Each structure stands twice: as C-alpha cells, then as structure tokens.
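Here we start with a single chain on its own, the form predicted on its own, put down as structure tokens.
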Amino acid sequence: MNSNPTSFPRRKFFQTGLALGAAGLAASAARISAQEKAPLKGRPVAISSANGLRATDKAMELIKSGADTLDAAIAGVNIVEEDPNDMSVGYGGLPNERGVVELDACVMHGPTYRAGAVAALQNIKTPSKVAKEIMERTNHLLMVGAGALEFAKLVGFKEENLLTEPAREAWLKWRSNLNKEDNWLGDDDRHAGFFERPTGTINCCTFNEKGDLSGCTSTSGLAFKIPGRVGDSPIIGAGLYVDNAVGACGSTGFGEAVILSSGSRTVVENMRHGMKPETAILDVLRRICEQTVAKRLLRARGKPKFDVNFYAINKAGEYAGGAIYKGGKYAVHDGTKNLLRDSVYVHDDAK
C-alpha cells in the first residue's frame, strides 16, 4: 500500500488523461462542427462575366435590400437576357445553323441545394427564370427542347419570336460563307471579311452578408449550333455549382471543354480543400489545357483553339476571375464599388 498521500495510481492516472484527453477532443469537433454550420458573416459580393456589370449592380442592389441570393442573381440575368443588342444571351442571342434562336439556362439556391435547368428552349426570352420554376415546381432538374417549351407555357410564360434583324444578318453572312460551290454568294464575292462564330454567355453568383451564396447561367450557345446542341450553362457541375458551405463558380467560353472537366464543380470542390478563388480556377484551367489532345482543338504550338473563362466567389467573399488566355476582365460588385477587373490567366497570348 502507497501511504504518500499526494502520490497518484499510475493506471488511474493515465485512464483520467485518456478520459481529459477524448473530452476535449469531443469539445473540439463539436466547435469545429459549429463553425462548418455556422454562416460566415462578411461584406455581399455579386461576381459576373464581363458583359454582366449591369448584372451585378441589380444583383447588389437585391442583396443590400434584404432579397435572396437566387433572386438577385436571376434579376441581374435577366437585364441582359432582355437586351437585343447582346447577342450570345435571351432576346437578340444568336441563332443555329437552321437561323432558330436556341438557349439554355440554369440556376442553383445555396441555402436549400436546389438547382433547376433548361436547355435547348425556344421562343421564350428568360431562360433563367423557366430554370427556376422547374426547380420550384417539379421533382426534374433538366427538361429540354418542346418539353420545356410545353412547361414553360403551362406555367404562363408567353411565347416571342427571340430572332432581331442583327443576329437574323449576323447568321445569314455565316450562312453565305459554308461553301463557295453552293449558289450563297460568299463575303469573297460580296468584297466583305468572314464572320467568326462568337461564343457568349452570362454567369452571375452572389453572396449576402449572412453567408448565403446563389448563382445562375444563361446563354443562346454557340453561335450557328448544329440543332439541338447544348453546351456546359444549363449542366449543374458545369457551367454553374453552388455549394453553401463552401462557395459558387460558374463559367463561360468553349462549354464542351467545360462539360468534360466537370469545370465550375472542380473549382468549388478546389476551394473545399483549401484553395483561394484566383488558385482554385487556374488549377482547372491548366488542367483543360493539358487535357486538350485533340489536334482539330489546338493551335501551332498545342494551345486550345477556345478560350474558357471562370468566376467565383468562397464562403469568406474572396473572389476571382479566370481565363485562359490574358485579357479577359470579370464584373464584380464588392457592395462598395461595381467595376470590370482583370482575370488571372495561364497563358500570355494564343500562338
């Protein structure tokens, strides 16, 4: 028998700090767990793509009024979906090859994990807003072509002719350039330059002051499109991912590139384990531009012939912008100044 009085058991002694020791681990990782709950609170921020300044100044103006992230962005949107005079969105956006005007949108609510799509959707101006019903309204995330039109109707959307006589002249110098043997007279013939087939979309993502983030993506695809087509805008992972606890990115530029790198998903799952915005998107670019093999996609010296664009926002209201070649500019709105900034980039030039 021990008679020191202040001496402790050895065995006693180590079952304590074993039982001190998984207490306060337990006290930890319930912490920890509060604060991956718990919204991060910091100043509003509303990211788009650089034809959206409009965009974010609507969506800030929501956001500060006490709106829903979702509600914000979608409002933003559809101030350029509305625009007849940008031609890769809604109203005026360039056609496909058969000269019929084709879009696609998708949107994703932060807060609740909802998302709803719509692709290949003719004769109505705001895709974006179809997107949302369908995720209000139905079990369904994608519906396409005349099922989505048939919905959109039933819902009380009314149907307009989306083809301005700018992009009906924009797709007819296309259409007369296809073949010089056909009975077109091309813009050879008509002393005119070739018309490059654009690309454009508009992306925006939001975050309020209560850490909830949104976002939405709308486009009238490739200009020229084989019919039916339907690029990265209205694909959750894609072209738009949202994850409240993390952060939001969406994308413009080539979506099949997108598509195949699950793009705006692997930004977000970048920010998860660790990674700011700027470093987030560029890992994604460089690995499109390592993972372009094909040699229809590529230039001399084995750069993309496409260029691929990303915009994204973490939990803590960093953001950035990204391109693959320099020179691309991003809209945002910090909830103090609404500007065109620079996106970072992987290459300096396209030869």
The other form holds:
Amino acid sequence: MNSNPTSFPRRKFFQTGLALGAAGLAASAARISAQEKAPLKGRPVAISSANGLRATDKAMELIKSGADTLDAAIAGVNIVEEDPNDMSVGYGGLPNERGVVELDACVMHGPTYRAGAVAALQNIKTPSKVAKEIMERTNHLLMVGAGALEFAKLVGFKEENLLTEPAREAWLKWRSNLNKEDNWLGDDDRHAGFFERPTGTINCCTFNEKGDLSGCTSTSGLAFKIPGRVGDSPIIGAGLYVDNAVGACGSTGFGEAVILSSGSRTVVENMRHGMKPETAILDVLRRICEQTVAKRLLRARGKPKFDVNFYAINKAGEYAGGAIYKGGKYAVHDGTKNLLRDSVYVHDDAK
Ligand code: ASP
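In place of the form predicted on its own, output the structure of the form predicted together with ligand ASP.
Up next: the whole complex, starting with the chain shown before.
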C-alpha cells in the first residue's frame, strides 16, 4: 500500500470520471499518503477485516507451509465463524427478526477462477466450508435456505443451534423495543426506519509468493434482518471478487450499498485499469456516497448513515483497507508482522 496517488497519470485520473475537484484531490492525496506505509512486494499477504487478526495469522501460517491460498483464507475465517464471542459471524451471530440465525458466505479461488456461495443458511457453524463444498462438488455457484441446508447435511455437516445466550438476549432487547425499528419501508421514505444495527462480517483475502490469490467472506448479515434477506457477503462481485491476474477484494459493512455498486468487482476492475488498491477502493467508496440519495439513508449533511469497508490486494502484493468514515482498521499479515492498520477513508467525520 505504498502507492502515491499523484503518480497515477493526471489525465487518466480525470478520464476515469473520478470527478474530484482540485482541492478535493489535493486533500485526499495528502490524506492517502499520510496513511500509507512502505510496500512489501514479493511477499505473501493475508488481509482481513478488523475482527480478523487471528484469521490473518492462521492464513499466513498455512500459506508459508505451502497450503493453497483458498484453504488458508477459509481456515482463518473458520476461527471467527466458530467463536461465539464474535456476534457478526457464524456461531453466536446475531439472528434475524424472528430470532433465527441465518448465515451467508462465499469463497473464490483465484488459480482456477472458481467460486462457491451459500445464503440464508441455518444451523451450520461454518458456511464458508459449505460454500467451498458447493464450489467443489456441484455445477452450481450459489445455494440458499432449505436447499443449502439439505446439501450441507448430505455432504456431512452437522446441524447445531447457532443462537447463543448473548445473541438471544440482544435479539430480545431489540424485539421488545420495536416501534419504527423494522425493515419495512412506509409510503413516506423519510419516516421509514433505518437504524444503525450492530454490524460485522469477516473477509479474508490471501496472496502467496507464486502470485496466487483467493478470498472468503462470511457473515450472519444485518442484525435483526427480515428473514430471507441476503446481503453482499455471499454475492460474488459484491462481498468478494478475485481475479488471479489482477487482485482480490472483499467487503464488510452495509451490504445493500455494496451490492448496488458491485463493490468488490469494481475495486478489482479499477486495479485492472491501473489504480493502486487504496485509490481503487476510494473511488468505489466515493461513488457509493454519491449514489446514496434516499433520505432515510442520509445524515443531516448528506453523508451516508452507514459505513462500507473494502480490503484489497493487487498482483504485486500491495494492499489497502478503506472505509467511508475515518477510524476504520483492517488486519494484515505481510509475511513478517501481523497488525491492525488504519484504513484510508472518504470522510473525516460522520456529521
Ligand atoms: N455486509 C454484511 C451484510 O450486509 C453486514 C456487515 O458487514 O456488517 O450482510
């Protein structure tokens, strides 16, 4: 993540339609360079959301022992999926509005350009492993709900109750305070409920010394969602995209905005057209801000009420994390150190 955005040819920069004013460009260039660190080219990389330090550690251990990049990413994500204390992923995840945990996940394997995904899956702790089974054992890519559960059981997964006591209590508190806090929009958009819910997801993307890339994203989705709601996490191109010739990107945060922007795929396409990871991410985050016009999603001064995070690696092993709002972090293991780093951002504050 060493790129200097000013090294991106100026004419091309404007041709890409980023439409930044000169002042905005200078300000964001200063902000980016202040946040960037030296490059670590040629080294393996495991990058993850801020809840993924244990994931990047595990993934790097496996990459160094010669494991496949996808197996490494999934093994990292499994630690968080199985952890009851992470209430945004897998076992212990916050449930839907009826108190039922529904999980989404996807995987993408760079070297073979294959992917698998599962959505609205109940009773299985590790949806990322189910996604990999779908990729390896079927002609399908995405399976959902009852059919996905039936498939998972047929290939050997055990059904378990995923609702932990803290998650049940959190749901009960939400349920007993219901008034406008549901997801149904009324006739008047402005008065429809959009409340900040506890959010979280894990994404982990991996890069090895051979230059292979893979990624995995897993979540319990938006807390207290309408049953059947699916976010960006299991959608290839939204919550994850890997192109072994270019780079990989995953996302966490408000999934509807990530789906609408084809977020991770667009970040990878930006990298294909020459942008470094942080510039590629900031471009998509700015577009999300510009294209968010529904009043229920906006703060008083027109900034989004939600946040979105992207985590990207390019084919040179350069990486970055980015969020709409300042203060975001991401986990990265660069082959030597495993650290939480500051994400680049679009807005200094959420006012
Ligand atoms: N992206 C997830 C979703 O929309 C939630 C999150 O990351 O907080 O389902």
